[in-house]
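Only one chain is included here, represented as structure tokens and corresponding to the form predicted alone.
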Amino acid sequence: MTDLYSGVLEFYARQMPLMEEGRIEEYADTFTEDGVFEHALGWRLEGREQLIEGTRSGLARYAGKALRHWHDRFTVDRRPDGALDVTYLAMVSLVDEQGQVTFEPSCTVRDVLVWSEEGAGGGRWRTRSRFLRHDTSDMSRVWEGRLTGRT
């Protein structure tokens, strides 16, 4: 189990910087071809094309800021079919050009990872589904640190 847990942590250590660095196609490739990214409030991206479009659109609001995802409290459970149920907590920090740091509200993320032989380079984990729920119900205050009252 230790090797599995370490492999899962390494997967996320490689996945999230792809998005943060704007390498959106490479980020989308860490999902299965039919992968789903869904938010508790009802939006849903299905398949890599929607994931690419939705991620590109979503990242536009962070222009001029350094974006970082911080993850903690991972649980990893193997399903009978070999897929993994992974749950973790996440926060997003933003640093503007003046060095001002803001945080978006924390969230709980539930992923299903599957082993995939797709593509070059042999097998690797891919996200089949991601479900995200922010720890606030007032989504108008989520983006760009508005939970702290900043606009």
Given for the second form:
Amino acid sequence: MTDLYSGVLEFYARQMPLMEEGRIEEYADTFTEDGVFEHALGWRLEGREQLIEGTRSGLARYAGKALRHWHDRFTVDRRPDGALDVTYLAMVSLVDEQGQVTFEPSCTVRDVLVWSEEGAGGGRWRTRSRFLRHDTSDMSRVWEGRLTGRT
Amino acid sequence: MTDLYSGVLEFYARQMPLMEEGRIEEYADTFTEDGVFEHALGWRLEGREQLIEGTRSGLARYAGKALRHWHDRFTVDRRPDGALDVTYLAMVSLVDEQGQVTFEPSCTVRDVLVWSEEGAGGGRWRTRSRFLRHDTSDMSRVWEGRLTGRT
Amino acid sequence: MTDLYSGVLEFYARQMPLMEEGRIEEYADTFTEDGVFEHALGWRLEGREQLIEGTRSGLARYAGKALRHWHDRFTVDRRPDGALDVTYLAMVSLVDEQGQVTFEPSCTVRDVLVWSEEGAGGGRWRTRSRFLRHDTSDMSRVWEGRLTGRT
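Could the form predicted together with another copy of the chain be given as well, to go with the form predicted alone?
Complete assembly follows, chain above in first position.
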């Protein structure tokens, strides 16, 4: 488990279920204290308090559905200071109570991960910043559709 | 190819096509002799004979469709005895004769892999147990829908 | 980043966005000069000129949609001469202007990658051949459906 690339894949494998299962504080703890989550639409969450609030209200869109994040095509580049530039493709799947599967538009993500000794359990990667862009010009309309059940 | 994580990814890359292509005995051979396949719905297959029968009847649901298993978010933890705890996300895609694509609900899987010297070709990983939970409360209804063509 | 398997995953993570974003000459440059792209339907592109033309006309099918390639289940085997036999599962997702997501049939792909010192920037993997088979008997019908908006 010493390969850098594998370690990065496993970081996301552990980070994203925390969000999906509503363990929002544990999820926020996978970001640095000053971590930033930014969307190409213009909104920006900075620091764990905003991240927790923003994630909580984001999850409300999916009430009654099982939410999963799928990833592919990770690239990992180490900066001189040891931080990692990571890019990947992501897509959200939703399963409703009848077992019907739908997908949100694909998106591309750029993260910066830093090695952090903060907290218990020894060092580990944390997300210092995330920038996300969906492959559609109007993601807010997609989300509103979900909120009102029109999708 | 010495990285443990990569070796695990490749194990699934070789295991699952055997099932999809109906090479059921070869698929069963990727489990240990006493291997267990258990579903959160309550059913349980134990040993290769049950695994072969259960897989055969499971595949009958998909007659006329091309079945593929997609995976993501693998975590790999080595136990003191050398066995591996592996978790991942999975989803089945189906392509019908008109080229129409549908998906079964996402599921989470917990496997235990053990290194096995059994059989020809030197040591390799085998599945000792698999526990699968779909992200829907009533997967049997989804499967019945497929059987009767209602989905 | 020295693990062979990880290096192969990252190769595709960098190759496929070039095609999706219409950077066709850069995409063609990820193949060897005599690179071959062959489809089970019978068509065959050989060399960068054909690859560029064939990719350009292929992309025309997706005008107005965001195209993404998803991969899974990579196997990597090194040949005695150092070339790599790589197999994987792939699927194309499309997002239209309303944010609606559709998928093309899954396909299986067999590539041969070779280490190449050609061009600037030091050695890297390049695709010497790609053979692609969709999980449907009549992929041309699927593509025609897209072209005429019937899908």
